[in-house]
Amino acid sequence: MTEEILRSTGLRASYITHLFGMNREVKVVDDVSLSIRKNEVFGIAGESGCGKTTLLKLIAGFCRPPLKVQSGSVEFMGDPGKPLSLLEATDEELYGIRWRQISYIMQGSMNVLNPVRRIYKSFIDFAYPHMGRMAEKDFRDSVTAHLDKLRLGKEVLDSYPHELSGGMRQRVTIGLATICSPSIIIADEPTTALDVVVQRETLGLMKRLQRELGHTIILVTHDLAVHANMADRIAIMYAGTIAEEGSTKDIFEAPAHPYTQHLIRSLPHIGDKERKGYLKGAPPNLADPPAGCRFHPRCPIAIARCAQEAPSLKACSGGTRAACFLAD
């Protein structure tokens, strides 16, 4: 088994807002438990507003309000023996693992470089802090090479945002979240908005540089192709929680949950002209959300303990771990 690099153990986080004298808690991460592994690619699916980029903002240690952590740990292990806790750490040790090792992938990464400023400025605002006593003119040269390695000619640089193509703009934002050689590189959504020839240039340049660097990548998007091109373990979110979680091939082989069961259903098949199925109801309101598990209010197979009673992720027969208690 390959060794853990970041660990989150029993993680409960809110947004609490005091608004026209009214306090409101929405419940967006309930008791998220994960092990994630050097140099592999690790996906977290679920649909929109189920707690995906929160849980990479607890897990990258950007909790701010109104975000506040109940309970719970997020446990960096990037120096052996000496694990980091991310939620406990001091404004200066994260700054002095954030890009060297825990480096961002925006969600609309597209749109977070500076207009007015050229890429190179870019560059120097984002990475060079990061780079120790690095001459200036070294440390071009060096976002000159990486850029070589991302198919971007040395005259990105010069240029701005707005005159380079979509892809051209992903693959800047890939080389910023790249340039240090961080261990983990979280991408919330990198190929939002792009086409699928490009998406498919993106997701393949991520893998390339992923083999050569040894990076952990923590992959989220909603969109199950781009897991089963890309990740090597998957876990199925579901408003806060981990519904199921195991390899990337025993999720779409043998899912165990009935809403893992229900996103594999849907995926489209060339040649299938079957009519897709699709789950009654709405996702339960986080500021309120069922007792019990927050399934079985849409769950085709729901018995009275899932309205009364949580249930945990557990072994299954097909290698995942899903929490539904009538997973096998």
Contents of the next structure:
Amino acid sequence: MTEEILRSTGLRASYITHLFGMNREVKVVDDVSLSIRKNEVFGIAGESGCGKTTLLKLIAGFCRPPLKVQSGSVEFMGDPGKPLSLLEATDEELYGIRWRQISYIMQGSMNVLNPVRRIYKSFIDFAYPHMGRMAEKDFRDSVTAHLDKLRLGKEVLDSYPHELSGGMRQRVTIGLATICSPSIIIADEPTTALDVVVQRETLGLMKRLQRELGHTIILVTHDLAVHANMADRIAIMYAGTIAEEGSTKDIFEAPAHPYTQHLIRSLPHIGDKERKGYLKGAPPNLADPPAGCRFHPRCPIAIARCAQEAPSLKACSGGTRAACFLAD
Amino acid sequence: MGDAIELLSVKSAKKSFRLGGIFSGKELIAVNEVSFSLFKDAPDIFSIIGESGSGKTTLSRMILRLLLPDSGSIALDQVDVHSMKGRKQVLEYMRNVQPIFQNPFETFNPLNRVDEFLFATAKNFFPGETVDQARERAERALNAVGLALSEVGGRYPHELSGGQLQRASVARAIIPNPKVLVADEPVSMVDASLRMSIVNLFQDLKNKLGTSIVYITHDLATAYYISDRIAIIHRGFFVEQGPTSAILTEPRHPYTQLLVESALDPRPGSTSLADGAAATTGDEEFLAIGCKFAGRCPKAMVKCRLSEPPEIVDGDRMVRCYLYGGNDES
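Could you present the same protein in the form predicted in complex with the partner chain, rather than the form predicted on its own shown above?
Now the complete complex, all chains and molecules, led by this one.
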């Protein structure tokens, strides 16, 4: 259970642009080390523009200019004893693991599915080239069997995306991502566009498939309520850095970082009318992040040291690991 | 509240659209027999909860007089929107009912500075005032939402955070001193750490300026947090309406029960993630005869599929379901 499947160490990456002779560097991912285990749901939480999606791109080995990796590595342990460095792999190596080993569920299902092709054609486009030398007839049978697991009927295969409801379309994209039984599924805001009722059903489906097929899910969403009910472990990102990580239970019950504490405290839930506080200021501009700890301008308990050096993750008594000098 | 004076009253408002071609099309009733009132001297936050495609945006557009109801009435201070004639009356309505939109980045023109937009609003609603007076109005509105003119003055929308922009758009809305604000999903595009600041702001506007707010959302938790009264809208019908805490802690309508059950609780493992069947498409439910929820309802009876259930009023609560008010067959 605790075997590692993906590890990033000291990952730093920036978007570098040259415009009219001006060099601009946006440090989006700064010193991120993660260790993701086999068969777990690993949640990454953070606000918009904090580098979640860029981190996912790097984890998927998709690094194109203007995104540039400065240091650090991402290793994928798909083959026991033979880790593959995703940032140095050749295109052929990456093609070999894409979709077969690492696949994605994206946010807008309408944008993922080609609107002028029937659903089955999308399966052919996405997954068939990765199925090895399978006859197309067998492929159709396996797709039908797979959709049955997702509680979608055969008729879905011959429908166009616009004929399906949002929930059904998201089921189809989950089907696309799981058909090759990959070992890692990256889900970027998979339920943000869905209604509450459909959201719960979709999350339930993802959890059930994960238990049946035994893959790892890297779940990225800003919605902590989703993490609370889905993830085994969570990393909280703030302005390109990991502020805190730990098991879901510890993060929610004993958060050590002031940012996490604030996030957890300000979550409203039914049956609670107590007035919630909020943080002053706004997340920093990553082209010009504050020196030291990136959270210190907004932090209610910041000390002088916070403005000078950046804290690194350390173990805290609550069971989590937090990047804060004052956490214990 | 029967003897209180009505400020905004919506009575059996109905709006329908046509689906499909001229000859083969079907009629889709987006808002059906919706009634509610806001009262003078008792400012209120009234939440309307609905999923996408429930008709909540059509309803908000009708309250803003961007659409006129096909039947029924919407009246502000006893003046019906249908009877309004001329620019003067319409402007008076717009002055009193102001919108706040979902995405603050789309509310503001990206090529104009944010403060220009505030000045323009002040000039449009108070023609004949000097530039200084318009400036003063903008300044006062910004102060009320916790911003200063020096903070947003001369800056373009992309230079401000989502939270600041949403505050600025609230500031713009309160410049003409409206009696009612209509906020359609105002926090769904705002970052998590700033979301509560907007929600708290609505509460402050209600308490300090006495503005009534129609808060339209799909998020039950923030609705519970700020609103006094709530209505659940499903496929055009208000299926349940009443005091927020009572409705969300003891929901009566099966649809409200499903919503409350599905809202994810932000405490680890507290919501069971049932993997139900995929929902039907919206149009099918809209076109259903009888109760629109009958197709998914665990307690559906034969008569639910034949005719629309009536509104059953019990004290300050209303529910539109055959299970209540002695209509239960079993």
